[in-house]
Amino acid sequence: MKVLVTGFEPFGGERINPSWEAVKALSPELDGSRVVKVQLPVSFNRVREILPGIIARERPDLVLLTGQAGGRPNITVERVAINVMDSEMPDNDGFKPEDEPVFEGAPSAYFATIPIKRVVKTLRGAGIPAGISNSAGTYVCNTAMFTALHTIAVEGMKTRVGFIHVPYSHGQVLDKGRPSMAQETINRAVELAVRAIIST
């Protein structure tokens, strides 16, 4: 089994992105499955351009995308991605879409195909705060999730796709007064999520 796990580069003036830090920390093999790790750009256009090619090249059995949701207090497993790009904050390329579709003519939304409740139960069982989120937002994280699910649907693949948002790590909020989580806990959460999905 091959697992493609992605995290994002830093954005919004941050020096790190805890999602990518967690992905980097993953072992190259988990429970007998090969893990392929890819850093995605925080760019609406480049994510839509490169992610389908990565999926086509790797042909993974599972795609687990991860991203930072600064301000959320826990690990959140996303239920749905919507066909909308809309942001008041520009991406790392300076692009700031307003009410634009991710892909013209694509469905309005796709649901995650990983066992989201099992992942949450696994994380909580390990003492990690976690929950289900019904909105991946309309920034690049949602675009990546929608792009992956749309690519799988168009290509007729059986690959499972999911997205996990992680909070700020402690070092990012020293002067913010926002919720955060230890990077080591974020790392463990992503690993446990992969293992939970593999075992399903």
Second form
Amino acid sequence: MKVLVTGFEPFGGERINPSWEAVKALSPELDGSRVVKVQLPVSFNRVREILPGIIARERPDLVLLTGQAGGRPNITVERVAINVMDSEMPDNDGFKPEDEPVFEGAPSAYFATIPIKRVVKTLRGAGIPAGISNSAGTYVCNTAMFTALHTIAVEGMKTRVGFIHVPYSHGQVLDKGRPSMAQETINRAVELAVRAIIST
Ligand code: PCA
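Would you mind generating the form predicted together with ligand PCA now that we have the form predicted on its own?
Entire complex below, previous chain first.
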């Protein structure tokens, strides 16, 4: 099996993105599956441009996308991606879409095709606070999840697609008074999620 795991570059004035730190730390082979790691730009336009090509080229069995959800206290497994780009905060290209579709004429939404409950159960079983999220937001993470699911649908592929949001890591919030998780725990969560998905 081949697994494509993505994390994002830093955004919003942060120096790191804990999602990419976790992806970087993954071993290149997990339970016999080859792990391909890609860092995605925090750019609505570039994500829509490059992600379909990466998926078409790699033809992975699983695409697990990860991103930072600063302010959430736990690991969240996203249930759904919607065909909306809407943001008051500019992306890293300075783009701030308002009520625009990710892809014109595409379905309103796609559900994740990984076993989301099983991932949550696995993480909780390992002592890591985790839950389901019913909205990946309308910023670049939702666009990435929607783009991956739409690409799989359009290409008629069987690849499973899921998205995991991770909290800030401790070092990002030392003076902010916001929820955070140890980077090592975030790393372990992403690894356990990949393992749980590929074993089903
Ligand atoms: N989180 C943002 C985009 C990149 C990231 O890591 C989001 O939740 O949309």
